[in-house]
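What follows is one chain in structure tokens, specifically the form predicted alone.
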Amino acid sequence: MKVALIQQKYHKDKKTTINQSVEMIAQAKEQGAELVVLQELHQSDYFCITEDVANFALADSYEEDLLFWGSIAKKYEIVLVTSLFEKRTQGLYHNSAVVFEKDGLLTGKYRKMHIPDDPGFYEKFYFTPGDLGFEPIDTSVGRLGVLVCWDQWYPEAARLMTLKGAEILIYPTAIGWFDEDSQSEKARQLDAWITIQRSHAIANAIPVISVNRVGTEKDITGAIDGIHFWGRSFVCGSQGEFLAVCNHEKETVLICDIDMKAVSDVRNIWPFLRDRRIECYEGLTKRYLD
């Protein structure tokens, strides 16, 4: 299989933004892409940045969105992963994966699951969490794990997808680094991301494309400086070994080729799925074990 995974900056308006992501989609297909990947909330700036109701007002477009990138996907013959701000009703938001066949269709939609709130990342003021469960989509190039951000770091996520039979994970992803951090605080924020990524291939002999967005933007409100999105967008293999890597700051059309019969390979060799002990796991439904 091979993807593409479109890591981008914000071009200060989502018509600018966008014209940069179909020019970089259409570079991918050129390569020979069959699935490309866009980073979370790819439209529009990284707006969870701060609380304020007007940003609600992005999520407006979201029916002209789907038939927008639907006609993308449609053109360029390919499977597209895209990340909505989803308006179901007002006052009812989703941060939602879209995902597009190579006919232009929706073939299968996930709303994250997992809606962080830390100061930068204000998730829990505009998105439910998601409804649909952990199901993955079915595609012309394979069954897709879709997750989003914060999903990362669940392994019950990551697990989940793969028990259901998914074929690959798939990250689409907003964050970055406080610059008021120390180097050595960074390191440990980068290493921790890459490093817990690389263990749900691992873990499940699987796959894992993760999509991160670059650049810098600013919080508006002063209370913190920005966001310096890190880049390093991935893909590793079915033993978490580096297929492809992104640099820290530049617009990136990333191309790898997955070898599925790789895949298959390796997961016939490490039979984590055989060796799990369900009978003992009751206790991972719980919030916490006294």
Given for the second form:
2 protein chains.
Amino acid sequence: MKVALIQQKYHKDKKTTINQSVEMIAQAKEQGAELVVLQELHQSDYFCITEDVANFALADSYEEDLLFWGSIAKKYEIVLVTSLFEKRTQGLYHNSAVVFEKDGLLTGKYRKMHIPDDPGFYEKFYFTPGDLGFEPIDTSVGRLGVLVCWDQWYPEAARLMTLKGAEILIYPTAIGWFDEDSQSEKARQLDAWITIQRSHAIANAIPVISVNRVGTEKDITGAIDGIHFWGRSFVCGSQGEFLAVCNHEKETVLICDIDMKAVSDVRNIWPFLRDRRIECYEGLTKRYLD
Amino acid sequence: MKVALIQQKYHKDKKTTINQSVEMIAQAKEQGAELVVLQELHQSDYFCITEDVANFALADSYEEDLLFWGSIAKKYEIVLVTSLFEKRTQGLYHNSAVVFEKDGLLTGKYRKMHIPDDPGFYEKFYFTPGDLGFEPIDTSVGRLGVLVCWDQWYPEAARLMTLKGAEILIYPTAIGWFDEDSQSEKARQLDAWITIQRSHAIANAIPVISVNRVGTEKDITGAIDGIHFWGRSFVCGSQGEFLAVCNHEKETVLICDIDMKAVSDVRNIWPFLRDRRIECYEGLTKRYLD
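Previous: the form predicted alone; requested now: the form predicted in complex with a further copy of the same chain:
Everything in the complex follows now, all chains and molecules, and the chain you saw is the first one.
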């Protein structure tokens, strides 16, 4: 399966940014991609850097956005994973990944389940936690375990997708550094982010695609300087081995050909699902075992 | 907390091997270690390389072994994590990690919960899956989340230990390559083993200690050549960052000073436990969601 990861900056307005995304999708198609994955909230800046009610207006175009991205999937005959700000009704919004088929039809949606809230990442203000559970999305290129950003720190999410038959895990994401952090702290954060996602591939013996944004976005309130999104989008195979990597923060169309036969072989050699002690896992459904 | 990892070969007989372990424990104590961790089944060869009823005799000395290792913990005034072949009654054996206090008393036991069975690793023949659950062991150096080898591939085990208050995860292990595998396959296996364990540190924001054996052990039945145990014992901090590593297959006393204050800071900065969607995790207690 040939996939493309679109690693992008935000280009000052939605129209310019979307045009750039479509241009990159066209390049991906030229290179033979059947599955294209966009980064988290790829139509806008990472507005969660501050809490501002004015930003809810960004979701007013949600229905139009669906039509637009469906038309792009159809035009390029690709399975397309988008990440949109979903307005469900006023005062009720989700951080949603929406998947379109090659014919342009909406084939599935995932509402981000784990919502972060840290200085500069005020997502609990904007997004109601997802209520669709951890359900893979069936497409013509396979059953996709689409998750979003903060979900990537949760082995539970990856496992549940796998137990429901996901053949690949996909994480649109928006993560970066604060420039004021030390180089060593930045290195630890980047390495932790890569490692935890590779571990989901290993634990579940399925490939992982992670697409992160690039560029520095300022906090206009001045509470923090801003976020320096670190890019480094990658694909790894079912042993966690790198198949394709952006070792940089440039805008990139990263193409990767995933050998699904090799994936299948690994699942026989390392049969982790065989030995799970499910009768002793009840505690996983508890907040804390104190 | 100063810890020591004892990475060893099997020295042709139990007595010689144990003498070597004790000599290395003495070195660890000289260097100030308070907690010493031995590798999986450190008293013997990795006998699970074949299925042979004669090997059950290795567990006949279990009660004596407890007395012996308790006396060593007391002599060196260390908390000692051992890995023993436990005879519970005839025909009922466990792969158990037993922890002794500085005064020599047995303070807790963990019976390996996830039991592998692969060519050369016939553990389902020897060991009944543990029935003590995932319970951390309280000691004078902290609450230890002791797991064993194959458990290291299961995020569920690490999470349950953390939810029960474990302050550190500890894996005595015995893992290696088949010499006939390609270099690239060996590299993938080693990297996957390191990555999955580092991910448990990251997901749970607690340090991980992993102690693996070294040396090549032959399969006398000739079914396989044997196992080349890859060593590479390591300690990582709560962001998965390496704190101490054996980048080799030599016998080693690896000393590491773990800054538990740094661990505590990380748990506040990356509060993953806060956002778990426990009401949607029921599926984790199922075999497969088909």
